[in-house]
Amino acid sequence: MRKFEVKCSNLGEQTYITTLKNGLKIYISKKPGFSKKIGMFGTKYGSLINEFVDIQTNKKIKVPDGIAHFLEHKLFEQEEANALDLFSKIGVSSNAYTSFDQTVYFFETSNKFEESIKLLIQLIKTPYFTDKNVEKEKGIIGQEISMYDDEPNYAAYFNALKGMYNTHPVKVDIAGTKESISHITKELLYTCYNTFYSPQNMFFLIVGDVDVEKTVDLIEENIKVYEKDYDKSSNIKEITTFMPDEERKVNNHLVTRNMDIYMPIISMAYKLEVVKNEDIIKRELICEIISDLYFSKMSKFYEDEYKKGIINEPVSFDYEGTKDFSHVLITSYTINPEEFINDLKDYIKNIKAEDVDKEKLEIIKKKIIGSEIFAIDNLNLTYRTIIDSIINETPLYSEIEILKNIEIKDIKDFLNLLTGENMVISKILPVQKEDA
């Protein structure tokens, strides 16, 4: 019998994860009833990863910003044919996504999930760089890239982020730059690939009504083709990465940008010093009430605002942190723009001094709770749950006890690491029209 480590949650839910030979993790989130089913296979690789020890020749390498990206276009097309056209054929529904930490390829069926499995192992196992292939992409990633320059969230987005950080490679697209992906080659990718699909970097994700054992068999019967020394497990070697040394103090307090829109966007942002572990979690339920407490429509923020005619759409608070970086972004639309910002500075030291009301924090948490029930029945919330878990190496199913135990003294505290000194303004204008 394989051995199994069983993770329950509050609420029923089960997860089984273990261990192959090769140091490949897999984890099933056994969900009975459902006939949906969805499988991903990730590794631990994502655009902040610039600098590491190559795992084939031992030595330190830095590789172009947007690689990670990069290799997730070439990897999902095979020397004949599209991954996407591939699974389309048997009926089936997939992607691939790369984000900062972690690059996943996944599917979505039905009823051909052996066939699905196997075609998923089959792409991330049989990689096909060639000059001419990769040249191709360059002018197909170049597009995207310039794509999304052009759009003005985004844009606010990724101003604040080169205005806090001044080292940190999360300041940079995750696509990279035009620049950067032309020095982008094959066998820059064979490398990164080499290093960070290694089966001790990667884990396997299954959500649905399946039969444990028999899925992790199938699996590993599947892997056993690509691999062979699968065995051998004196192969599984170490990965070192290296990230720059990030400064406290922010790298710009105002970044501004002129784009062809009608209203000006706002992206007030907080430089924070990194945690890990339990207190990733925790910070994202703490911004999660203090977003719902201070930010939502029925917040006295948004009412102020509202009625004098500063904002007309929600203000969004939104937390990002891992164990590499942490930051706070408020954001919202708003056609005054100055106004707005002296606003939400004055809110802010306000809600400082103010007490937190105790009836509607204890709302919100139940709220969440709530939240927590509803996100059983989506597949999809579930899986993003245990990704983040895998990758932040935070407990998984902890949520609701830590929620639990957040007091009014949690948010306070949380406020007060809102300073000026942290603080960035992310402006994008309307370009200045001349007079005909």
Second form
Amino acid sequence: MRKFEVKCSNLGEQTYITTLKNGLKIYISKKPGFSKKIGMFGTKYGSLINEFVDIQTNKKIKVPDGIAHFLEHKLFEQEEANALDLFSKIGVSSNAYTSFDQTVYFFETSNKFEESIKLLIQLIKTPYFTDKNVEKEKGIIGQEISMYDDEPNYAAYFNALKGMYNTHPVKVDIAGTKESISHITKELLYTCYNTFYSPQNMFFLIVGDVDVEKTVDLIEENIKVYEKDYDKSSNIKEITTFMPDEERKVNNHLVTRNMDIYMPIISMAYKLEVVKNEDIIKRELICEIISDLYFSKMSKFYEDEYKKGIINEPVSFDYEGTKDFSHVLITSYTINPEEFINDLKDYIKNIKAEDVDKEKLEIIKKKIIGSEIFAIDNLNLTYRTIIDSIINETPLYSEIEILKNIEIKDIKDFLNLLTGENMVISKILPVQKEDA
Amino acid sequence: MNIYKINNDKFKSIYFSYNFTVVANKEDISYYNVLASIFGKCNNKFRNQKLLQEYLYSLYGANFDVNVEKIGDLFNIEFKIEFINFNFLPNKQDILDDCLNFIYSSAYDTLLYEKELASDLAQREKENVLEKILTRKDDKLKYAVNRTEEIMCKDDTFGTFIYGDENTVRNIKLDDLQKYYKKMIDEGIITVIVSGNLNGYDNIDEKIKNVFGQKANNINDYTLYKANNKINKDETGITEIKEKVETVQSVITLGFDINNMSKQDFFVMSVYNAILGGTPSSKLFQNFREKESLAYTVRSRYYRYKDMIIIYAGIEQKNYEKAKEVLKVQIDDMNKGNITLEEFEAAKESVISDLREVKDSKIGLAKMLISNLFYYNNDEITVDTMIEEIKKVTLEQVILISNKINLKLIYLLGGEENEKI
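To test you: the structure above is the form predicted alone. What is the structure of the form predicted together with its partner chain?
Complete assembly follows, chain above in first position.
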């Protein structure tokens, strides 16, 4: 019998965790009654890592921006075939994504689970890069970069990051630029692959109504096909990466871009000190409370700005925190950007000074409990929660317990972190308005 | 009032959807949008957004919204609330009655007749809808597809932008809104769908009837509501339209009419579309993207209410002529029957698997139900019967149906600017 660690939520959600001999961790989240089964094979490697020690030569190396994302595209391809196509041919939908700190390949199927597991492992374990297929991909990714370049929300977001960070790679577009990807070669792709796609840096996650033991056997069997030294745990090597030191102060307090749009977008961002483990979840919950309390439809800010015709929808107040970076983004569409920014600055000053409404806080805690339950009905939210916990090394299903212990002081303390010094404003304005 | 229940205990929550579907012309859409916007903000019981939101949060964050949607040439106004089954709430608190009453207030207890308040409200929500109309160009890919729908169906209700038309919205008066409100209440066919975990709610039909029965109208004949007003397609040639915008990427679209469609053809057409551009093993993805590197996004979309297919792709403007050629070759291939058995089987599998996935979403199930009601004008077609019908589709049928497809429009959105490196 295998050893499993079983994590349970108080609502009956269960995730089984086990580690194979080669160091690969497997997570299985049981979803009784659902027909869809999601399989995800991922690595803890994303766009943030651009400098590291090549695991084969032991030499420090710097690689072009966007290479993790490029690798994602190329790995999902075999000789004369594309992975999306191979899955599609058996009626399974598949895809892959690269973020700052992870690259994940996944499939969704109702009745081709075994074939899909087999195919996914085969694809990830048999890279096939040639000069020709690397060149071809530069055209497709070039179009992907152009597509995001035209996306105003994406521009507002990345410009806020570029304003906040000086040297941190989080400021670089995940796909890189057309220029940076022009330097990518098949040799560099193999170097990144060999270093970051080793079993101990990867994870396998299944969400769905599956037999836990059988699924782990299936994964192990298929992995063994591609690993001669599967049983030798001594092969597990340490990965060394380098991250530039990031100053506390922001890079640029104001970043503006003009685009062919009607509605301006404003993103007010605050760069914060990084926190780890449970504190990441605690901050996420505090920010959800702040968002509901001070920025939702029940807030004074929304009521006033709506009446004045400055905004139509509540602003979003989002916390983005991992073990590598931490910031808050307050983003909104607004027809009157300057008045909006002034009102928002005043409002933040005011809420820091006033008392937290205890009654409202209790109502919001109810709402957050509700949203945890709603999330269970959605398989996609289920996998996101688990992947976050894998990447950030945070405890699974701990939200409700942490929520219970959040006090008014925690909210006040967090609000006090939002200062003019660490603030950046990113403006996306229509072309005709010339704004400095 | 027609009530449909879809029960499955794998869910923890319930989706309650109260729909008014109206026959609308192109102008009507603007009025219904302003109305929907008002319904979503406040009513006589919850007189502003603050009170309304606070109440919803106290119901464990029940999700309320008033959505608008075109069902072909019909217009649907949906009052929806999503809430948690009492079995999963602390102290087994049952909030069903609260949620039903909440939707009742939103739909029937309106503030539209409180003169002063209603005028302000109408003015503010007109601005809200106007902004949605004026921002439609901000998402270029979506806009290009929208424009293609609009040009292809220029005389039909479906060819109107979902949020209506700028001039009509600007001129809306409170009296008009009251008139349209009455029209919606009196003439809209009401479909009620409850989907999700209904365990412990054996008497839910009774409860719904008790809350809404007095006010709901008695219309229940779906055959009176036609989702497609244009049956005969005109036979004029292909139109080519270019529209300039300042973007890095351009969007090319192709619009096709499908002639002489029968209801049964829907299943064949779904498979046809999947082979053409609905999946990563489709002709468009394989040839336009993978072989020619012309795009990252390329897809085809089949509009079952309007017997129409639209292809769209994000390209570089300089590749426009080549893109046109490559797209036409794919269509020719379909016409000539150059479809392998492998392509055909993969497409069928993919359509079936998409349908199976609908069953994992309580909202997806509800949406499919109402969509089928207006397509077939009856409630006999379920997701399972659809899967069985797809299984029966043959390759010969797909090849035959390609003769019914006619290219009508080629559209290009966008000029190119040099990339700043």
